[in-house]
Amino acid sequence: MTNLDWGTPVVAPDPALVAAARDRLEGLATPAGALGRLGELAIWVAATQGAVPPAPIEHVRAVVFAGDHGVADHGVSAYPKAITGAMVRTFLSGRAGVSVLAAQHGVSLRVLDLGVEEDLADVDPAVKAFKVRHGSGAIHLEDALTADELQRSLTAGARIAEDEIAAGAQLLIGGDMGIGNTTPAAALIAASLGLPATEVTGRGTGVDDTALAHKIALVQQALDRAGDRVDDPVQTLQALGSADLAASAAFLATAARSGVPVLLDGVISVAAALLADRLAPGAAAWFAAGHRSTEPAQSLALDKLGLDPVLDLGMRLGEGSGAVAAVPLVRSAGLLLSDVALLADLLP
């Protein structure tokens, strides 16, 4: 049953398992520290699985949360909102960037419309099963969601996580699609970290200097409008988020509560993770960062969450693509801990 009792702390992976995984890593037939960050990632894999050595990671499931944003009508993106619906269809055809990566790496990919402005009348109705509204409010002028819409978004995200876990997910990934979505993501991160818009706002899809200055002004206007409501994570999501971002935050929080690890993607995913850790304190222990994006807010949020990205390739595609690209390394880390010989077994 979906649990929306936000504020309840999440139980971290067992410290005894962390210690056991570290002991095994130190006992491998490799020079001390030779595996570098792969070794630390291997410890996280084992601890979040609750098994030393860990089992092979065979079932990775990614969900793309799609939605439109009213602020996209106000000059914050290099692309029109019509791209969102077009990209949903591209995901479904298997031709999007993350679709290609997911097929290459054996990752199950699901796309869901939480708040796309277009009706998407021609797509499988299952894609729209959790739709909350057609586009979220322009956050510098109004709340992104009503209180009822926010609760529906949170409930949807929790239910989606439960469905993916029931389908056998050993590792989850949350992706995103929505023109203009780096603007609410920047606002959510700024609100959560107590920072001004100037420190968190990036170029998103690649806007020029004039558009960037305008975007910064709109993010600051949104933060000023929200005021002290940002002290509460639920109110923060209602004022500054969107249906897709709120659902993604609940998805991540529910995964952590359920003891299922998550590989985070870019700035949208990490903004949702920051809110997930506020909704379910301690959830970040179940997250690993798939990659570092070019958006300044993402690095600030990762520092707050205490996460060091697996990849740093200058990517800014979104969709869950950076996280999916990191899956082979996560799998490899676990296998190194389970399959490399122990030095003690090699000595007479």
Given for the second form:
Protein chains: 2
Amino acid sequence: MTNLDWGTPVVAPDPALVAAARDRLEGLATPAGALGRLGELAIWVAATQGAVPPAPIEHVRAVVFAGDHGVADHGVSAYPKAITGAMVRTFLSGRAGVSVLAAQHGVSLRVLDLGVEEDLADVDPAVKAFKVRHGSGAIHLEDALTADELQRSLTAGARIAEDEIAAGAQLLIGGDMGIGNTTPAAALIAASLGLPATEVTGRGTGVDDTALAHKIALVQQALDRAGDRVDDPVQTLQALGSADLAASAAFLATAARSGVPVLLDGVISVAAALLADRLAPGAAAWFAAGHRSTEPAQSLALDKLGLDPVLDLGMRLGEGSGAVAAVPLVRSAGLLLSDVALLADLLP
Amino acid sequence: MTNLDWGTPVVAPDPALVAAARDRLEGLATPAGALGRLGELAIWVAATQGAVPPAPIEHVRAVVFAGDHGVADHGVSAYPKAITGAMVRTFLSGRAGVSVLAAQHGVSLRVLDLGVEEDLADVDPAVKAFKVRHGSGAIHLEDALTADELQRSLTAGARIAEDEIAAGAQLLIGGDMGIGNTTPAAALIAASLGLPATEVTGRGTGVDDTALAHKIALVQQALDRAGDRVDDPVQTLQALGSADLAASAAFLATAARSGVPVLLDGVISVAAALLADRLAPGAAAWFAAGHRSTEPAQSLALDKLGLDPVLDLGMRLGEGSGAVAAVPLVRSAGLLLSDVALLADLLP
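Alt. form predicted in complex with another copy of the chain, vs. the form predicted alone above:
Time for the whole complex; same chain goes first.
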């Protein structure tokens, strides 16, 4: 039984715990405000964990949602779709960027094929347990998913979150893999913020000026095609998303509804978070932002969610890599709040 | 025998290794530039280590240089000098900010009293093995150190670096503890960059507007008193530094001269780095910047050294805390360059 009570507001972290965490922060034997953003992050860690001081964040679990996108056949990416399947295999071999970072930080990493075009016949069937279709629709020409496929994607995302939480996750991360995926992400963010394609569309893995202009035109075509269906988050995902993005959004919404904090990654993750916050209003209180991507839509969506990233390193690898790179700092924030001496203990 | 060959240029990391590291970075199975600053940091890690791909950075060693400053009796700090000794004891108990972060990241942490006013009679004598004096001079009124004390401080810093390198350091960090120490740090940076006190002086641990104006006046008074002695780095440290700052500068210069990379911290560490680069021209090639402090002088000095910080979290705790917080990202940079798949390996 999945936790798909869309539309019902999410319960926020307990304000009394937020206050208690702030009191403890102000009582540390450090100058007021000297921890900067780590101090604010420490309050979020304690409040979302429901404990002041917070426990060490040992169990971090990341899921990479992989899928292809019909738009990738229409000149929006510097890479061919065949890369998506090749990268799924690279994740499984432990040699993708996020795999290396996850191993460094003891983060559990699970790769799931929600909508990769390839069959991936040689890959462990568990990776394909939630596969919804072989490539989502080209959103400028057609809906990404049928209504049934959308529901299956949402159910999959919720179920995956529940599995990860049952496995003991104290902090969740949703990553992505899919050639062309910055195009639906930009469309989802534009649709959710009421912005034109020109303001949200970036270079993704690195297209040139001509391809960028073309990409902007396709995003706008997709937005025009969707029309006022974008007022509804489920319709938005069906029209402009993909199996992997819809599952990601449900994964994030389910984490928030279950009271498990999430560290967001780049533009794909933040697009999913924006939809999660529409599916489950208030979900963003359970999210922190791991890093600032070079994609303009990511910063616009983070502003809307009221989130300020921990890292700003000009990364644009995707995969969840920016979030996993930021895990030690989230852990540091919690440890500083729990382990630094209190002024009251130092005074005679 | 310490390595105090001041004035002789430092040998830069081998350009052939820089080129080989860049080639490997460009050959990774990631889009060009997708690792952002971590890619540039990876090149620095490989080049300063002298190995492509680089080895994991397991042995990171941090030294906190503690000392008091006569200016602290003249209204430049929100805290009394007695805090310096209390914090030395807090480091030793493992409950200071940097202690918590060092324990998290497996960083060796050594606290040394170079010029604390207190006797610290209750503290392990090893902590005081390099003590030069009880509080350095009030720099707006007198030299921080005598010529002999300055030489002892420089020799101590060089010797401490040599000890840490002999203990196996692959990466060194210099931290600080000392009430009032942002005042000599601002003066050292102003003196080295030819700037007036108004441009370099910040709020330190958090003084109000009136105290800030007073602090600016004292920094300018110190600069005026030093006059053209600031053209010489040794004279600059004697007039405007302190036992702990002079030792830090020699520590950093010795690391660079020994070919061991350093991760810099906030304004105190970067002031010492600027002097290290004057004592040992070219030393900055061996330095990376851990974090951006809220002190204006730190950013000015980093610009001069050509360094861009890994973290920008509004921290102003000192102690080496910003550098230690950034250690996982320096490790990540190296690991990404060594462990991510090469495109050539993925192609059939």
